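One chain is shown next in structure tokens, namely the form predicted on its own.
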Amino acid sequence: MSVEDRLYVEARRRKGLWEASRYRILRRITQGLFLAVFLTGPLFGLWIAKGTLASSMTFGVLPLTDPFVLVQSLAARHWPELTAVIGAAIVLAGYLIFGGRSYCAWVCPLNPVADFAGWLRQRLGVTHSARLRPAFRNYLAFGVIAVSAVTGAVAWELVNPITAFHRALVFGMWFGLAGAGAVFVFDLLVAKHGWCGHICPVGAAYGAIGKASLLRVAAPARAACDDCMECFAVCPEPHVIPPALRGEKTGASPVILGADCTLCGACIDVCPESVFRFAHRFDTRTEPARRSSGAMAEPIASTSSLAKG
């Protein structure tokens, strides 16, 4: 059993298996469904969606375009077709509602690869992690746009491992697995959550959208927090948690407003005290403190030591 699995033991005991695992399960189902709509064509001749996650047409009428691809196209002085502009507007509107970086946790096909690398790090006891600044992905995103402007090409799509991996899975272009393999090795041996948390410019673009998005994770029951640290241990972007979780004394909002939050729901699953839940950015309601029984204090303390260790 990995350290991460042990962190969920108390949550499963207190809330049940489904309540302690539902968002992890739902994320895998959602990722599989997004992939399935592209696979039905090559496998069964039923073309639900044609294209890739960068640009696609669903049922022949619904265009969807990655806004970051559109920005690169404009920088490269390639005026896109109207359908591409409409597709980018639809995607932008969707993520303004459901959270910019929800793309990273709920849609991106590389997310299970990165999660598996993180799980294997724990199984193998890999503790070394290079110190990388999360802001680097923002610099890289601006750099990609600059390169597109200079070269006249949609620069990132020439090397984007997300698109390459998607093409490998959907169209059998197996050389595209090389990028996914590089991401796996990087996250396993170089930096924990390295690719998604510090490198990927696509994640940076969706993070910019997420600054204004409606759907959020909140900590309305933060008064019940017993400092077990499980949420920090499982969160891919733990720096977004403290302002909402620790803001009771200062009156800060219980809503996690950090643009880096992926809305993965891991903190909701793992918390034995049910401190977190999904909410909207304007929902600042909080709940009064709940008194935990002494019988439950000891198991929580032992689980806390795992998170801190």
Given for the second form:
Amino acid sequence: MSVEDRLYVEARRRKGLWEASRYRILRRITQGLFLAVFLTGPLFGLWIAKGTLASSMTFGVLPLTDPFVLVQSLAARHWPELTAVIGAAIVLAGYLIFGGRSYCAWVCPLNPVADFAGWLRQRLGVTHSARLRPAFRNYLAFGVIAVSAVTGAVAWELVNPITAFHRALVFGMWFGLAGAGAVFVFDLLVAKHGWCGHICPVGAAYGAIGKASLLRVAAPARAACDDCMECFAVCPEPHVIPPALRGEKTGASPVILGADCTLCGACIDVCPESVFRFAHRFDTRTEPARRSSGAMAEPIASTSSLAKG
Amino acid sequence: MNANKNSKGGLANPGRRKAFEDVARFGGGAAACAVMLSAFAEQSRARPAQALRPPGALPEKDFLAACVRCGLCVRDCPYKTLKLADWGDGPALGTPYFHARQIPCEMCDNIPCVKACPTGALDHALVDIGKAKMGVAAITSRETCLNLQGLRCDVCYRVCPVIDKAITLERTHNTRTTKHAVFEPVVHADYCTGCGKCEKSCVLTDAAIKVLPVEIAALKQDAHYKRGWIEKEKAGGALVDAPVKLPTRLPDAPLPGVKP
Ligand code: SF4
Ligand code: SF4
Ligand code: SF4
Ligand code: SF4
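Would you mind generating the form predicted together with the partner chain now that we have the form predicted on its own?
Starting with the chain above, the whole complex follows.
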């Protein structure tokens, strides 16, 4: 039985249905909430948040601005009004506490689309995946800033499928759905975790914040890991796991410090041994090895390819 | 990593070569994407002549550097004048605009759209809506404008919020009937805010008066034409001492300096 086929089975048996799907459910709830606050206004005339994910105003007092958008605007040599600057500072501070790419897993409206494509890919047994590198999105993020500087326009917003999708949903600009559709097809047919994992410069920008963010996922019970490899199979950025999970010998921190980690908590959900949990960056405590109940007797073959993603 | 010991670096080293290839490949790919994005950004500067920006909008080039396409201006416009541009609408994707013929700007006293703008793409220095320059109206079709046919329509003039300043009716002679007057609607760019009420209200199927963006209406005076009366005002007096005395040249008058 391949890793894909037995995902969550053991976790559900050992931890129960709730603990084995807790963070996925919570993520869908926050994603829904972040959309709902923008939708109550146009739908019911009850205004909570106005605007879009590029810049918004909540209850007329709380401005929020995407820092990456602001950087592009600065590169295009516009000095924004204070509202946008304060908004970006609040977002920056928020993600410095709550973990950089947590935007990707907990807020971004494209995440459910990408997740669905990934799920369908697995269901349909699509194995082909173009060879891309996560670093590509970093190059692209710099490229976007350069383009903003050269053309003097906020460049990424001309094509950004996240805000296009968000505008489609909250402003009824239905062509924006095409962007989400393109991401879906790309993730399904071209590359696994193609968009979020390799292309999206917005995620790269939040990842840069994540390099210093306080909230992280850690593997304090790494001694209990029995190499079932399920975490590698569910993780959208599996290269971030080994330094923490396998860091026992080198004495590396059990905290997943890789900025690409989206703090999705899938590894926490899926791990039958409860190796992972949310922690803060400086929490280097580890738990001593405990006796496994030994349910995983099956040998694991050819999982190294998974680990490389 | 140990491979590094085998050679002194350079591209013969497999690890380095791979790293170099990666940078070249993905960096190159990103650069190619960036070039395409630049081309797209340049292309999306072209804004249709009938798509007007909200009050206080910076000149188009600066506007595209400043507007983050958040739609807060759209949300706070009480008349639903403003829209965000979707694909195919013309203006750069996600930027706010309006069509005068659909819903014109009602020139709100407190200018909520400008106040809502977090970036200053709509310039917060605009506090008097009368000073807005969303565009400039012009009679674009003298052949169909009813007033110019000698009829009394006057609608654009009547609806103008800046009546008698932005639009006046100038009385001229009706050369067709030879005994009537023509009341020609004339727009004065100094006062016209480009709100579009006139274009919206024009009774013709195709409006004879249209609001054009300032860049198209070309309101800039060429610097190389010196207008004497303005130079005089700036200098606070005449620029030459007195009128130059020119010789009188009557047929019989003696030529100066020539003895009869
Ligand atoms: S390491 Fe865990 S929390 Fe981080 S992205 Fe992977 S599965 Fe999600
Ligand atoms: S001035 Fe009023 S009517 Fe005109 S665009 Fe702004 S909010 Fe809308
Ligand atoms: S509020 Fe300002 S930044 Fe937002 S869409 Fe309108 S003009 Fe652009
Ligand atoms: S656009 Fe038309 S109605 Fe508005 S100020 Fe100008 S002339 Fe008057």
